[in-house]
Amino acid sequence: MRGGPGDAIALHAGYPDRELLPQRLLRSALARAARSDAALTRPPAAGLPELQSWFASEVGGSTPVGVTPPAAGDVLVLPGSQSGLSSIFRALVMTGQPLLMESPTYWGAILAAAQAGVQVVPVPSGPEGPDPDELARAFEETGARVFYAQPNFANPTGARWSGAVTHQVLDVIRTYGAFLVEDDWAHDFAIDSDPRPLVALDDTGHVVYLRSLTKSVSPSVRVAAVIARGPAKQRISADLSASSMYVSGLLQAAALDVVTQPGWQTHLRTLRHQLRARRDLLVTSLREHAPQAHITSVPTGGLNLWVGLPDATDLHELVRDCEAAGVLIAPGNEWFPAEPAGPFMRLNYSGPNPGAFPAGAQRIGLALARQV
C-alpha cells in the first residue's frame, strides 16, 4: 500500500467522518449530562421518559390525521440498533423460524438473525422497494410471520421504497398478521428526500421501529429506540431486560441534550449539503474514471453508492489491488443473506478526505482495467 494504513483512501466505512459530527453539540452536552444526576443514578429500564417522548414525537410528527401517533410508553431505549435488532429477532421470531428480509440488506441484519438462530429467507428488493407479489408468495410459503426491511436508504444500496410500495407491503403484511421490522438507520442522512417512517402510517402493533443516534451523533454515544406496541413491546422488553437491563443514563442524558438543541436542526440542515457535495463529487469521480463500474442509482439519502461490476470480476482480486493501490473498498457479497446476484461494491462518500474522492475512482478504474 502507498504510505502507512492511514494514508489510505476509505471508501469502506460505515460511519460519517467525524467533521460530519455536531461536535459542538455534542461536547457541551457531555459536559452538561456529567454535572447532572444522570452522571449517578440509574435510568429506568425503558429509558429516560423525557427521550422516550422525543422519539415517540418525532414519528408523531409524519403520523397522518386519523392514525394515532405513538406513545411515549411504546418507546424503548437500546444500547445501539445492533443490540435492538437481536433482541427483536429473539422475540418475534422462535429459533429455527423463518425470517423474511430484504436481500441486498444490511449485513449487521443477516449476523443478529444468525445469532438468533432464525432461518434467513431472502426477498429481493430493488430501487423502490420489493415487489409486493413476490412478499406475499414468501409469506405463504414459507408461513414467516416476521420482515425486516429499511424502507429509507436503505444500506447498502440507497433505495428508498416508492409511496405505492410502502401502501402495498403494509397491506400484505396485515393480511398475514405479520410485523414488519423496520429499521430507519439513515434517517438524519437525507439528501434530495427526506424520510417517511413507515410506523406513522400504522396503530396497529405491525409496525415494529428501529431508529438510532449513534452514526449521527457519534458512535461514541450507542443510544437507540425500539417502537412497539401490544405483545411485540412486551416480548422485546422482556428480551432486553434479560440482555442489556438499561442504557447508560449519562449517554441519554446528552443524546437527548443534542437533538433538543436549536442547533440540531441547523446541523442537519449544513449536513444535507455536505452529503449532496460528497455523493455527487464520487458520482462524477467514478463515471470518468471508472466507466466499468455501474452505479445503480443514485441515492437520495444515506451514506453509500452501491456500485455494479463487471460479471466476470473477481471480487477478493478486487479488493486486494485496491488495497495495494491505497484505496479502501467494501466487497458486496457482504450483504446478502443468500447469493450474491452478481458481483457489487459498497463506496461510503462520507469518509474522511473527499478531496481524494477522484484518485480513488482512478485507482479502481485500473483495477477493474486489469481484470478485463
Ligand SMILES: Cc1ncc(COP(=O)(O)O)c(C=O)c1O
Contents of the next structure:
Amino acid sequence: MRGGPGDAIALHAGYPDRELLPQRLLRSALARAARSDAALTRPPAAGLPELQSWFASEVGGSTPVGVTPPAAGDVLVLPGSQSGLSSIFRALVMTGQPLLMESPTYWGAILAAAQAGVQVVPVPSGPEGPDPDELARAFEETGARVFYAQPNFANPTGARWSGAVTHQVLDVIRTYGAFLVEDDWAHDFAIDSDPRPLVALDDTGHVVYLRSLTKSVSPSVRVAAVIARGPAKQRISADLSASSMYVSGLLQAAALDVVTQPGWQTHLRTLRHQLRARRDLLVTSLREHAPQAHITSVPTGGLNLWVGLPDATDLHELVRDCEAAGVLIAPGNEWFPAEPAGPFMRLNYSGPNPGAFPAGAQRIGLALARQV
Ligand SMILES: Cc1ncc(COP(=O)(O)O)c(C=O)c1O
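Any chance you could show the form predicted in complex with the ligand after that form predicted alone?
Now the full complex is given, and it begins with the chain already shown.
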C-alpha cells in the first residue's frame, strides 16, 4: 500500500510518535491534576513554584563545583518554547538590530526572529559547533549582542558542541558582553552521549536557557521554561506578561507530576534504546538503499538525520517524487537563515512505523536515481 496520506511513511514530522511518549504516566498525571486545585485556580505568572524548582534543579544537576546553580526564581514557565523564542528575541534584541544564529538552525527560530523584526546574521556551524573565531568576528563586525544556538543535538543537524568549542564560545560571549540563547529542545532525547547544558557553566547571566517538555512529555502538554538572570529575566518576563500572561496550571501540574515520578527515569532509559534502534535502522537503510545520500554525521541524540544530497538535486522535485511514492521528507532549505549551503533533507526517525524505514529509504533512493 502506498500513496495516500494515511499510509505514507512519515519521515518529515517534528514530533515523536505516541509510542515514544510516557503514555501511562501522563494519563495518570492528567487524572490527578484534574482532581487537584490546579484545575480551578490561576497559577502565579512565573509558573508553579514546584515546577520552577524542578527546571532549576535539572540544570543544578550538571553544575560544576564553584558555579552557582540557577534558583527557582530564575525560571519562567512558558506555554511551549516557541513563544519563549519570540519573547527572548523581542526582549533582548532591538527591532532592526542584528541577531547571530547558527546556520543551519531551527526554522521556527528563524521565523520568530523575522517576526520580532530583528536582522538575522548566520554563523556557519558544523558537527562540533561553530568556529569560535568566526563567532567573535561576527560579533565584532555586526555589533550584535545575542547569539541563538543549540549546543546539544541541534535541530536539524544533530550536532553536539565539543567541550573545547563550548568553553571557547562562552569566552567569546563574555568578551563581547553578549547573551547566548541556548535552546535545549532535545534534552530528553540523548542516545549515545548525555546533554551538557552550557547554562550549567555560567552563573554570570550571559546564558539564557530554554528547555521544552513538549516533545518528551506530550505535544498536548505544551510546557517549557526559560532560565534567565538579572535584567534579562525582567525584560523577558515583561514581554511574556504582555503575550501569554500565564500557563495553564492544569498542564503545569500534569507535566510536573510526570517528570517527578520514578517511572520518568525508566521511561527515559527505554526511550534512549528505542531512539538508538530507530536511528540505526534509518542510517543502515539509507546507506544500503540510497547511497547518493550523505549522512553528514550520525547524531548522538535528538530525533533527526541531516542528509546531504548530490549538488544537482532539485529539492522541490525530490520532495514531490517521494510523496508520490508514499514517503514524506522535509526539504533542508527551510533550516537556513540565509543561502542554503547545498541541497539537504531532514529525516525524522521518531515518527510512526519504523518497520517501514527500509522501504522508505528504498523509495528515496529510487527518487534520487531519477534525478540524474
Ligand atoms: C530547536 C527547537 N526549538 C524550539 C521548538 C519549539 O518547541 P515547543 O514545542 O516547546 O514550542 C522546537 C520544535 O520543533 C525546536 O525544534
